[in-house]
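Shown here is one chain on its own, the form predicted on its own, set out as structure tokens.
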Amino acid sequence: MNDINNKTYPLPGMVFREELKSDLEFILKDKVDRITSTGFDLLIELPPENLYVVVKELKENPRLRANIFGGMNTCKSNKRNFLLVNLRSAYNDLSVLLKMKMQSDDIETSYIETADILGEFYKAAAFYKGVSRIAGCDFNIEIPPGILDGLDCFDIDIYADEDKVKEAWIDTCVSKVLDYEFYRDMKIYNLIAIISRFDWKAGIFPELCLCSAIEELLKLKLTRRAQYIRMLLCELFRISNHLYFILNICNILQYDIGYSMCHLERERILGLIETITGSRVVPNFIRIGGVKRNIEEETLSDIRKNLPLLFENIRRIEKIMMDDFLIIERLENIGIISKNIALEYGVTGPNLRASGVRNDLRKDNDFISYRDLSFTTPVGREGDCLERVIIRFREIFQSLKLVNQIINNFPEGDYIKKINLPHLEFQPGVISQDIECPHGIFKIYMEVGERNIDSLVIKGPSVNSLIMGEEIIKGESLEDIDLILMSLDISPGEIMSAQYKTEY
């Protein structure tokens, strides 16, 4: 096991992907142009006319069973427009990216035609057809501005019978952002500085995902101290994100005591983060080969002193909320996400675990150095709003446990491997990287030249959760819609970055 952990031998997941690559090359044969390994995914390049046959084989072949639709994104490579489709399997480690060239003269039509083909196999693909499917809506629900962060990056149109939702359509066109051209001619260290804005609730994770992808391309192994600093920040940001989730739930319920207490404890966490990184929201702290600066013993001592207080106060918040009959009554049995629905829509993270699926990249993959630490992955059963709140509390306590292990076993050594970024040259290639962020699996896909990033696609977990929102609010009361959608923990930065744009 030590040899495996030190990467003397390939990990079981890597072996499986290599075997699967050989199987796919045999099964798909002349239907695809090329199959390559990109790290976490297998990249399958194929002509658009073979999409139906390939997707049918991937989903129905008992060896593959790609039953999860991860999403669609556009990208530009070598001045050509391409479409990326992510498909995964709930039964094995299969995760593939289908890459197809789009017709440059009519991008939107090509995009919608692809969504139509995928819609024959995956219900969630209907979301990508655009707002043209909105027809006969009764009204548009307007969320009061300034109070519900996460519900201000989309519109929702409702067809209702009295106070019950019959159909719902979510439209993200309200999100106005730059497309993926923003990274062109940008230096890598400048990209690291702004990429955290794609998830401003937990900004360390986009930085970590980007730097990890580049490190994978360079085959760069980090020092243990750098790994532990990264894990410490990940867990602090995870606690901050989950507390923010709970206080937003309290805000909707007008539960002022829980709202204020969560704010106080989140401020305590943000203060610790600011001590380490110098920032509370946009850390700009992760670097290729390690982190920006070291953590002093005084900072570790400060974290150590705050841990018992954090645990006690958050436990008190949980007890106050879970002992309140009115809160339980309000959250229970609404917005139910069954296991099958969660998998069908490609949901990940706490929303998936609340539905009874034990999936966590910190456990399942070779992610930083979490294999050195002892923790459990909380799993629920009901999949309703109450279960999603309970899962957040349980994950906070597991993160506190992880922070305690990290600071009490902090290794010595360097915090970064020195790299001359202005003179850094890559071996041209393709890489995809997944990490477990507080909302689920955050993904980056990159095509890299010798000195620059040729193509970049960012995919956050909030997109799939939002798509599923159309399904789970059907049959619910109109007064519960904002509560159900807030329980999905939508990060606006991820929705804005995923928006499809027809202008290039």
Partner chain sequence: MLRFIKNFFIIFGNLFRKPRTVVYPKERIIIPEGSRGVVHLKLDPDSLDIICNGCGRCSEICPVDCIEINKVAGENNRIVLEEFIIDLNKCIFCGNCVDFCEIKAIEMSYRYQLAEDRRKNLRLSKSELIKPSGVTGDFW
The other form holds:
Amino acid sequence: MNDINNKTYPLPGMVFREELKSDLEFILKDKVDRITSTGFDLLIELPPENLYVVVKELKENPRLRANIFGGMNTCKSNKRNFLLVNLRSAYNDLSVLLKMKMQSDDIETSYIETADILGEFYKAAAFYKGVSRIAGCDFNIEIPPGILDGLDCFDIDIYADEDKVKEAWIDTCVSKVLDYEFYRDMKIYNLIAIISRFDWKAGIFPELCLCSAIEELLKLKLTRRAQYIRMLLCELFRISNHLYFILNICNILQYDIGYSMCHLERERILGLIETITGSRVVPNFIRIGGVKRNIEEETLSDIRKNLPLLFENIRRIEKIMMDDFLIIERLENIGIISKNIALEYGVTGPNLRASGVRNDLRKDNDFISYRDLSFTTPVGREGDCLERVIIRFREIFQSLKLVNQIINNFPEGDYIKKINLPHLEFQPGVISQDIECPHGIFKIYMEVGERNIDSLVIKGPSVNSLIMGEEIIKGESLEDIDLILMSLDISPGEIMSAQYKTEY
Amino acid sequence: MSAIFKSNLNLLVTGYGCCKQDIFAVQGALYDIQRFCINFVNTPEDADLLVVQGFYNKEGIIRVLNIYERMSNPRGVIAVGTCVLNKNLFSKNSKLLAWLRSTVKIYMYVPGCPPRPEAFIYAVLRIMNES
Amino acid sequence: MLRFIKNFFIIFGNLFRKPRTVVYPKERIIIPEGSRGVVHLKLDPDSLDIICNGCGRCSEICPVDCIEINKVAGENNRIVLEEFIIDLNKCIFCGNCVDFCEIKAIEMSYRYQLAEDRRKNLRLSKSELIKPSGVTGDFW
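Please give the corresponding structure for the form predicted together with its partner chain, as opposed to the form predicted on its own shown earlier.
Next comes the full complex, and the chain you just saw is listed first.
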């Protein structure tokens, strides 16, 4: 037992690393409270044979109680191959990463074996298993061309009784386009330039996640002006993403007034974003230690001029939509997510808040410096499609309030710290970083060598929403399926970073 | 191209990728592409021009070529974005461009990652004016 | 009743309002300052020479390798830029080349109307990159 204890050491920065056989609680006895209070992730390295024992301990121990299945990713390179499983606890904010080393040849087969073991404890892990298609299934809906952004990255098999769905099976074979090692031989400034394609509905969040992870490793502290510029961009992108969500809903309902009004307001926001960053969709604006360029006084007054217009127009859109009883009738009481199902499948963000759980990283952790500003987190009750639309409207108004506060007390100072970017050297280590993006919690796990990134795992929140979509469309009628799946706000860029079962 | 294209043009967008939101932004009230009688349709039989954009793997290429076969003559292809014009950003060996150039006729190449909506309108209008 | 009168005035006011639609080919959409378009080679205002000395830093750091640079030894052993080709088929308009240029010889222009029917027409050489940013040829 003594030498096990010697291997337990906290690393610089973010992660506590453990290597153990069993008896988790004995080692973690005093540390659990400390780990959960700091908000770090617990990384456990274990051989694949011990997986069953460790997961059973994590699930059933009354002090740990990891009941949420976050996700499962593979990382494959010429140096190291491993599987990464993320488990979380709804009771005490514990977040655990299980890392299992594998041989490079059998990583696909061991992937399925691991999913089998996890499937005994967690319902959501069944998606990762190599299940064959539904027996006797005739309806196979392939992706039709010309469909909306967000529903175009998966096929769906449906077994229906008259017009009620009985079984559904989602296949993501079209969306697997990523190489295992796209980041090899790539400098960090080039990785920042292309990483925003992982979430193209709100492009700043992957960059922000990567840069703040590296800053955490270098122990850099930002200036106040850089922090405020980052927060301003976060809120602008959040408004743009939610408007895009509402216009897609309007497009499915064939509601043309809302569609074109949302487009006009979104163009206004994108114009503001382009004035600041230089591009409409892919900003490439966050740098390590600050941001790329300063915000002039003219830009701030431009934003100040546009804010009341935006507020007035979005209010009007909300009023028009919510006064129309046809829209209410169509959206109400379909696609209901209860609180337990949402927690079980690991859904985060507005979808979770719509079903009544108060969870917001901006409030809970000290994310950038949201502590200075006053805002509320809107929480719904029912968890149906209508609630998810209303939550987006309320979040837009909160974001407008935040932008107003940020502009009015914009601090002076430098916008970047001068560091030698091309010759960057850091201490080797392991980092995992969470941020709150408009769809949920965006997570990056990486292992860093002296000069470059050895392994990088990107996990978006839309994966969990998609897995839950398989569950909640059961029992709904056929014409509501696209509406329900659209109301989950799936961002296809996050789907392509996860590796799933494939059949060809 | 035929003279029919001068009066009416039906577009069909395939694939998934970042260019899709900027292509559909053209339908909004600020740009309003329906002034030129250009419509977006959902079935390949109705479409005149196929807009190819975004990320494709082996399965995706087969589906695009199937959709192109179902379209009726006269027909053509617009290629939008760097992922189609050169190669997929995240994958080193993607063969979409080689497949497309060997089998179909590409009328217009639109560079950019993603291109602005004006660039897309410019490309479509150039096809209408040259025919 | 009050609501009807209110709505009537809103609709009546809309008759005289300018529409938000930009009639695109006739009037241009205003592109904000600092927007990233095609790379433009700067000229020295006095001698009208190209500032770029062909050090090749931008082609090294480009994430997709879209810049090709040829340089020759000129008189007095000075290195002179011979050809500067940018391949728009590969370019992702990230702007890293502008950031890393030490003598500030290139900038991003506002040129956005880009569409060609041949793939090789999108390889822009030095003589086309010198031109001031504007509209690439009218077709009406």
